[in-house]
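This document starts with one chain, in the form predicted alone, laid out as structure tokens.
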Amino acid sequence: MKTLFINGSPKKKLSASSYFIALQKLFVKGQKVSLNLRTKADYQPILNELHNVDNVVFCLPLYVDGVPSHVLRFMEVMESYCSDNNLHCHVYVIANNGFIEGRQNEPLMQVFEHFCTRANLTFGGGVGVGGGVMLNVTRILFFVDIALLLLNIILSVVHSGNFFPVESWISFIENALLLLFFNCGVLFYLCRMGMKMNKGEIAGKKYTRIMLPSFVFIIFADIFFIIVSIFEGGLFRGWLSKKSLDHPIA
């Protein structure tokens, strides 16, 4: 079995879509290929892979309650290409949005359902994730926690020769379990969809979210987007580099 993962995020680094692809790969067997879809230059490598894949997984963000324009344009090309070359595979979708409700991704799922019907492909279902941006931040925080743990171990060894600072390990484990809890809904449904993919079955559409109370999510989301706006959208996207309107993403 061969599965093609298509990252439809326009971000070059640390996108939520790349995070969910990494998680989904944990539950999929066989050969796995990942390709980015940001510009027209990415079309042909993806189309070439379609000739010998069993599953295609689109992982992308929700933009204005729908499919990002650069992905939509590719879908038009892929529809014709699959029809002309008599290609058939299962198509699955992992969609994420910045809202708390995963069901906000339903219109995007419907677009892919109609796309599969027109292209004579099998829509295998998908997972709609609410709070995708914040879940992606948990990945960054996890690696920060690892770095802090290693630093505390080094400091403990230098000062006392102790390779196992208990308080540091307890703090790390508590934070890791908390981040795991935030992601448990996503992990459950991605695991479920992965099992269906391995059997060539239809997974259906499922929706989940970050496991955080809505009123807490809103507070943190407001703070996060205020910080992002101060950096003109550059934070986590272009590593604080300013964006130029003369060079659109797609």
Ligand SMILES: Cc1cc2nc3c(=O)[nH]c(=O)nc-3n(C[C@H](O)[C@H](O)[C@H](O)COP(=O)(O)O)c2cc1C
Contents of the next structure:
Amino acid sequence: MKTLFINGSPKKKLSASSYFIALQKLFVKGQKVSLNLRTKADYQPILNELHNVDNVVFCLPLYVDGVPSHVLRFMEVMESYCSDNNLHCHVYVIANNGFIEGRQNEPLMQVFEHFCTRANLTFGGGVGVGGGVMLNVTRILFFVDIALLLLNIILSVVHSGNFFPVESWISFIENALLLLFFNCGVLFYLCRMGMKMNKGEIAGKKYTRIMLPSFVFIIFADIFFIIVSIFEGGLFRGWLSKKSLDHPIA
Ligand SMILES: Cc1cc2nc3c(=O)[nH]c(=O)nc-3n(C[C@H](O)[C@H](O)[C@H](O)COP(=O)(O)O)c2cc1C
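What would the structure be for the form predicted together with this ligand, given that what you showed me was the form predicted alone?
The next block holds the full complex; its first chain is the one shown before.
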């Protein structure tokens, strides 16, 4: 069995889609190939792979309640390519969105269902994930947690010659379990879809989200986006920058 993972995020690195691909790969057997879909230059390598694969997994963000336009353009090309070359693979989808409810990915899933019908492919199902940005942050926090543990071990060895600082280990395990809990809905449904994929079965559409109450999510999301605005220029380069008089804002 060979599975092609298509990363439909336009981000070059650290996209939430790449995180979900890494998780999905844990549960899929056989040969696995990952390709990015960002520009037209990415079309041909993906189309070439379609000849040899049993499953295609599209992993992509939700944009304005739908499929990002660069992915839609590719789907048009893939639809005729599959029909012309008589290709019949299973198509699965992992869609993630910034807001908390994974069910917001339903219109996107429907687009993929119609695409499969038109291209004569089998829609194997999908997982819609709410709070994708925040789940992606949990993987970064996990590595920060590991770095802190290593730092504490080094400090403990230098100060007291103790290679096993119990409190640091307990704190590391507590944090890791908390991060695992946030991800448990996604892990459950990706595991389920992986098992179905391995058997060549239809998984159906499932929706999940980061395991956080919405009121907590909103507070963290607000803090996160204020920090991102400051560091990525939205606040200073956008709101506070001098406006050019050549292009007055209407
Ligand atoms: C242009 C644009 C439109 C978006 N539209 C939505 C939306 O309609 N609903 C939503 O919940 N999130 C929306 N988002 C947030 C993305 O779905 C979210 O950031 C996602 O985690 C990005 O995934 P990626 O890192 O794999 O690219 C939008 C983001 C962008 C840049």
